[in-house]
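The data below hold one chain only, encoded as structure tokens and taken in the form predicted on its own.
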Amino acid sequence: MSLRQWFERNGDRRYIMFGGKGGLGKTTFSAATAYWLARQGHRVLVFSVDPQASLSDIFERDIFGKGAVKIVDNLWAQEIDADSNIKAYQQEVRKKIVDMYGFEHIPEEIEQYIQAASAEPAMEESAIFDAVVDIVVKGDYDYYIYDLVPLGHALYYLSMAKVYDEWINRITQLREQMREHEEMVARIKRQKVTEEDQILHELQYIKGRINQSSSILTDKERTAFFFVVVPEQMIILDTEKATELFSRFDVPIAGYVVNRVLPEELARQRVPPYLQNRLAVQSHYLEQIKHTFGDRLVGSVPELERDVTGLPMIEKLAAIMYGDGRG
């Protein structure tokens, strides 16, 4: 089944993700897919959750941190500024501490903790995925095309989401038990029942955000994840391992797209020995890819003459991936 056929048969999948090792073509595939879907008349947002994002380079527009920027009719692009999200989160934490405990200003030791926590690697992933929730829940678009962070970061976030969720569940249970005890004591002493537990409320809010963001990646009804792979041994092995790990976290893997395939007709031409050797090695790994991923292969993209930047090249790539690029 081709990529085009997949989209025609899976109209309910509106969260489309391209992932894989860094530098394999995730961003260009995301841009081309968004362009093609926009040409079909759908409102599409392509956005990057990769701190090393290059959508600005591909579209040749300055879009970093500027929200959704219109590229062409029906197509918007966005690069999330994680640093700004972290700073906004810091300010939100400060405000909640001041409101909750009645401080006139944040105590120095708490400020130091906030700064230290924001420097944690997990904070960047959390800030980015929190921004994803804000984007998606608005429902402004028909399709959301994700240019994902590299595999390791995505897996780390998924695993931490489960850890956070279990931890918050436990803390929430303890807070609820404490409240029941406080209310019982208040009734015995005929005192006013304890006011709403702000800490419990905050924990439940955090838990809801975590569940929202992680559930986007695991929604089997609306989400599709495509691996980008190239005909190289280490990439094939890494993709196999990532497939197994993603499956454990219930990520709905829709298929695999092979990128940077040297044209077969080169083998029938007089080419330098170096290129002949590359073609022979590629042929071996293409067979390995077919054997490993089988009927889940949904596309093959040749090595292009230059980098995919600018709308003409995006349109060309979309035509290769989806047919004539129009529908």
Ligand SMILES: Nc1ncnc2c1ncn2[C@@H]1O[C@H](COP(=O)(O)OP(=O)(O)O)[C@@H](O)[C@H]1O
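Only the largest set of C-alpha atoms that superpose within 1.5 Å between the two forms is called the rigid core. Residue numbers count along the first chain shown, from 1. It should be emphasised that the depicted structure is a prediction, and the values quoted were computed from it without experimental measurement. First, how it differs from the form predicted together with the named molecule.
- Relative to the superposed rigid core, the position of the CA of P107 differs between these two forms by 2 Å or more.
- Taking the rigid core as fixed, one finds a CA shift for I86 of 2 Å or more between these two forms.
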The other form holds:
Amino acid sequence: MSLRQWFERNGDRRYIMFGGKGGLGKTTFSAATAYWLARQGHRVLVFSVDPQASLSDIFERDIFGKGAVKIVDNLWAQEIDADSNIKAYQQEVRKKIVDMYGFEHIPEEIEQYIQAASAEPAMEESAIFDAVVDIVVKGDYDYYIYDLVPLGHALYYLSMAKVYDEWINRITQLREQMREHEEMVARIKRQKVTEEDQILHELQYIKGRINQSSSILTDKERTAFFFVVVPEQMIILDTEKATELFSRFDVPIAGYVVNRVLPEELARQRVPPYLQNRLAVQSHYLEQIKHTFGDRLVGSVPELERDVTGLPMIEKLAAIMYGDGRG
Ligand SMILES: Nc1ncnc2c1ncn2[C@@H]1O[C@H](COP(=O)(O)OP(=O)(O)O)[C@@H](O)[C@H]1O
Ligand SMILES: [Mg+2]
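Show the other one: the form predicted together with the named molecule, since we just had the form predicted on its own.
Below is the entire complex, every chain and molecule, led by the chain shown above.
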């Protein structure tokens, strides 16, 4: 099956992700796919949470932290600025403290604490998380192309959701046990019950937010995850490992796309030994890729004459990946 056939047959899958190690072509494929889908008449948002602002590079527009920026008809791109989201959080926390305790301004020690807390990696994750949920929940688009940062990140969301799940299940259990014994326990226990309820409420809220985002990653009806691979030993091995891991987290893997394939016709021409050798090595790994991923291989993209930046190159790549739209 080709990528194009895949999209034609899977019209319900509206959250599209390309995953894989850094530098393989995730952002490039995300942009080309978004461009092609927009050309087909769908409203498309391609968005990124990567602080290494790469959609700005590929579209040659400064879109970082500017919300959804229109690129061409039907196509919007967005780069989430986690830092400014964290600043907004800090502001919110300050306001709550001032309101709660009736301070004129934030005491120095508390300010220091707020600053320190914001430097925590978890804070950035959570700011990104919130932004993604907000974007997706609004539902303004037909397609969401999620330009992922390297593998681990996506998994982090999933594992976090699982951890919260377990946590909340335990608390719910405790709470139910307490209910059962309620008639036997003294008032002091009741106090405890109320506290548990508050914690539960808070946790459920957080869990709800996280689940919205991670459930998208695992929604078999609406999400498709494509792995980008290149014909190299290490990458093939890594992709196999990642496949196993992702399957364990129920990520709906839709297929594999090979990138940076040197044109095969070179092999039939007189080329220097260096290139001959590269081609031989490549054809070995292409065989291995076919053998390993089989019918889940949905595309093969050649190494182009230059890097893919700017609309003409994106259009060119989209035509290679999806056909020129005429047939
Ligand atoms: N098929 C290709 N031909 C030529 N350059 C490519 C191709 N695919 C990707 N590139 C270039 O490789 C670099 C890395 O691609 P990118 O999409 O940013 O990777 P990732 O998002 O996975 O880190 C970019 O400069 C991009 O233009
Ligand atoms: Mg990228």
